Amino acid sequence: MECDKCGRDAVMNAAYSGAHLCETHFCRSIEKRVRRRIREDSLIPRDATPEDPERWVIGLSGGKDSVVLTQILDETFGNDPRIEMLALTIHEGIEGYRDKSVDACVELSESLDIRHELVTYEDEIGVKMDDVAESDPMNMAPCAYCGVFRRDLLERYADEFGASKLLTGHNLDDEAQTAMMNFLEGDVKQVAKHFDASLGSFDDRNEQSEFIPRAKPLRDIPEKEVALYAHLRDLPAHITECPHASEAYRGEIQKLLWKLEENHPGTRHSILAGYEELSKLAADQYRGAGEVTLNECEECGSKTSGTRCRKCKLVDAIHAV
């Protein structure tokens, strides 16, 4: 199989789209796509100067998609005086898994000369996931706890960092399983949320100034796509799967995704490019319903509708364990 570029071998044949490409021709592909992405998304805004730089925090766990995205940021921004970056890391205090990757956090952070921060579930909220998941007080996944500890720390720092944007590394497929589960639950309101949170461009947003605007520049590129990448440029990633990870509705959605895309390539990117046209038409049809006021949670000031953050209440509930 040769590339449809240059004749050389081919390492990747795209069902989607019929290219088979080389090494070098696959990877010049994820960046373009990458950068396109970041320009459709206008993430850098026009006003955007040396002496008024943007500040993107990226959310740098060590695995695949965050390494691949910091990895094509810095090459693409890193000498950009408009752009400032800095890679965020958070140990959930997960043994043998969390460390492997913080060392290749590191060890990329370190090739790359780009800031790099690491905080702790143990330090910052006083648990660990290993005894959490081992306790379990309300009867749910270890996923769900994460979850919200988590977003708590991402969003707590990057505004702690003076953030404009917080970037993660969610890939097509992750996206497109979002968008099925959302379909699926039939909350059009959560849809149309999840458009002005993370999705579209930042021109066609309504952003909520409590929360640091997010963007997912490699939601375009399958998983497989983004893994292939990672190897072919050597980058330290640490590519294992959560021991605790047990989300057994977004398993299902995921399997049933892979066959789809099996028998009918393309599937994921047409999801994705429905949704994300649908989820904006919601958020302009939706936008100021059912709005609820915000508050700073007593206990540890971040925004809630209550009087006390969801993180902060499953926090007490594993400490009375």
Second form
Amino acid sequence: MECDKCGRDAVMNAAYSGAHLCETHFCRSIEKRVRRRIREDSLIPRDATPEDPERWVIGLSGGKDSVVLTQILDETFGNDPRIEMLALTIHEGIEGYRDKSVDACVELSESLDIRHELVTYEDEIGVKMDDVAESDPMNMAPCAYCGVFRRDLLERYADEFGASKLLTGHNLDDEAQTAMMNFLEGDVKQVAKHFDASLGSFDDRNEQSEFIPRAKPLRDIPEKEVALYAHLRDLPAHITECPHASEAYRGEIQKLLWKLEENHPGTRHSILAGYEELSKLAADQYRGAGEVTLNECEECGSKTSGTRCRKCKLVDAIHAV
Amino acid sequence: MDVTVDVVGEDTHELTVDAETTYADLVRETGWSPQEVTVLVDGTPVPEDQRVTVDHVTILRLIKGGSQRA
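To complete the pair, please output the form predicted together with the partner chain; the form predicted on its own was given just before.
Once more the chain from above appears, this time first in line as the rest of the complex follows.
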């Protein structure tokens, strides 16, 4: 099968668009879609200047998504004096698994000459996920603890490093799964929050002064294409399942969406397009309604609706075992 | 035609295909979804909607499910 653009051998087909592309044109297509998303989401404010640059902190786990994101951002904006970038890696204390992906992060940031910062659960909150998964004082999935800790550290360090925005490598499959989960849980307020927190264009969002705004420039790219891009460009991505992975519901939705995509190509794109529109409407409806005042956690200073944040409560429970 | 299918890091399958079988069909036969793998012929990815014309292919898993991102 020939490439639609040049007649060389195609390396992939995208059933949702009918495209067949060779390595060169496939890679170009990925880069083009990421840059278009950055433009459409207005990630670079008009008032960013070399004297007062925009600072992006990139959540770099060493998995294929964040590695591809970091590579494309560096190639696109590495020489743009209006933008400063640094990569932030969180080590959860998962022996073997995270050690290898940290190696991938170090290799990538050295090859790109991008500033790289590493923080660990052990140094910051005194826990390792291997131990938490073992003791499990709250009788929850390991991902439930890990998600709280990771969000807290990403937020804290993005703030400490003066981030204007926190960029993560969520792809189309991740976002379509989250959209479906919010739909199926009937959680329209969560859909509304999603818009201002990470989904909307910066032209349309209401800035949430309490949190660093997030952006997901890979959210138009199917997960398989992100992985194929990493493979073709031989990027140092670490592809292994977390040994504590236990998100059963997300896994169920992932398989459902694969099946739907097989039978009805383009399903993920249409789910997300509709979800984005709905989330804007929901945000307009729910903004300001029932919002609680956020306080600083008395223990660590993180934002919380109570007196102690969720992370500190979980850490207490872990240390009480 | 008989085709040997190596799934990297997993198992090997011996399958019989006809003239209409695509690489995507082959992937489904081995129990994977075409959404989570790429098919390599002589080390190079091929579009999965192509018909199978070789007697040895490699399936590379691109996605390992289940991990949660921030």
